[in-house]
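The form predicted on its own is given below as one chain in structure tokens.
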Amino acid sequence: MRFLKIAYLNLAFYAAFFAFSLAAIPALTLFMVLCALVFPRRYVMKRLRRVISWWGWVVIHLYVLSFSLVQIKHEGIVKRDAKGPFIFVCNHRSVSDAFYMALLPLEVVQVVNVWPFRIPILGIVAKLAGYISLWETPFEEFAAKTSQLLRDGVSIVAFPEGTRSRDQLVGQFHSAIFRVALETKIPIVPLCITGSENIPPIGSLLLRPGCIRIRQLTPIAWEEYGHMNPYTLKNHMRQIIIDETAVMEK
């Protein structure tokens, strides 16, 4: 029985990705195309980032045609008249993590590992939305890049770990978004995700059932955090997540 339905989670999921990212690609495209002869740049980039977490949102929600096999639950998401930017820090489970972000209804830029940028088209489309390869930028450019972003108003998600956890457990954090947290003075937002460690798995495409929880936890202002260094702050951080991950899953 659990191998039916394995087989058949990962044949709806996977025949619905594909149908709507075959229609849904080149017409969000020529939908951009057209924003760019006509709009200004900045509008133009808020609304691809916008159609990015939109495009996301669906992709996630295909898992309804599981039938409850994949459950997506989320917690104390910021509303959209939210006063921002926020630095979102989250803990990271799985290649799907990404997608989740989707929930957020703002405008976000997420801070990723290298290999985003080598998927076919969504990598370009990435790289044209401002989202930010950590490891082939230097501290330098990172640091600028993030503080325009977040002059703009938009909002950054970073996941500190850098790779996803192998076993469950919040791994080491760098300090790179956090030296920008203190420099920026910008309130930073702790986003825990339990579940989706097997969604996929590992070195591996299929999906498992499993109940996926995404929790926003309260902001923490410049004046709760701005006394400390960036080793004493990442590791802060890094507890909250951790405690509040232990309790989720209890």
Given for the second form:
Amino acid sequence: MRFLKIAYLNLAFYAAFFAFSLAAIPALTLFMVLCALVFPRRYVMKRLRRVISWWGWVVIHLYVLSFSLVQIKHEGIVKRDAKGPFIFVCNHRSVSDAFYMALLPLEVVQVVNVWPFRIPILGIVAKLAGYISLWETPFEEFAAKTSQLLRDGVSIVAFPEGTRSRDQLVGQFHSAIFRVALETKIPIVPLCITGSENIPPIGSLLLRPGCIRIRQLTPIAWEEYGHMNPYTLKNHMRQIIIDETAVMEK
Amino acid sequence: MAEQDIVNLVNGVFMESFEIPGEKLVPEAKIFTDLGLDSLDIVDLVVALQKKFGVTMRDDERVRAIRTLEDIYNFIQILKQENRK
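Next up, can you give the form predicted in complex with the partner chain of this protein, since the form predicted on its own came first?
Let's see the whole complex now, leading with the same chain.
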């Protein structure tokens, strides 16, 4: 009976997801093309990134609506008028984690794995919006791109584990984004996500009921981390996220 | 250079450059999974080891085979012997 309920809720979600995407993506594409004809590139990119956030926002709220048992709780998310940009670093348990970044009311670009670029349509949109594949980008190019985005006022979201955790533990962090932080002196904001590990679990598209919690911690200014080297900085941030997720899961 | 000297100096590099506590620096410690270094940290490590031991290892293909702390001790030993010849 429980399985039937989950199957029904998944059908409801995916039907709504595809129906919405089929209607929204062509409409938003047309909107972006019209914008590109009239407005300068910087404005168009800003709009495109907001459009991606709107789409993500609707998708995550679709499964709140279609899944009566799924809750999303978020705490401390920056306000729209926050003085950015920021570098958000986040633990990573599920493919759905990237969607929760739509809750951030800022212009953001995500540093992602290779596979999101291979998703039909979405991969193209992500590339157009300047999303960066860490594994396919040499560090010098990665640093140049992210530094330019930060200079333009665009915040960066990174999942420094590089891949989803298979055991809910926070994996070792990669230092690339922390090297950029040390160079650009941008505040780093730890974001902790719990409960997403089964929504959906690794290797499956079946969403399961649960409660996803997203907690944003206080931004850490360069004055607080600038004395660290990249290795100690990444481990310092990792420990902050480990400690906070443990508190959240108590 | 005695084997123990190499161990002490390599461990010293890890403690100074990466602030890794000495008790974690056991020969079987895996550099990536146990000590948490990534490919960019390895570049920093190579630079620090080159400076400490006066050897050149940056373009040495054998660096790619290093997995554990013990591999580093052995590799430095080999480089030192090669330098002596």
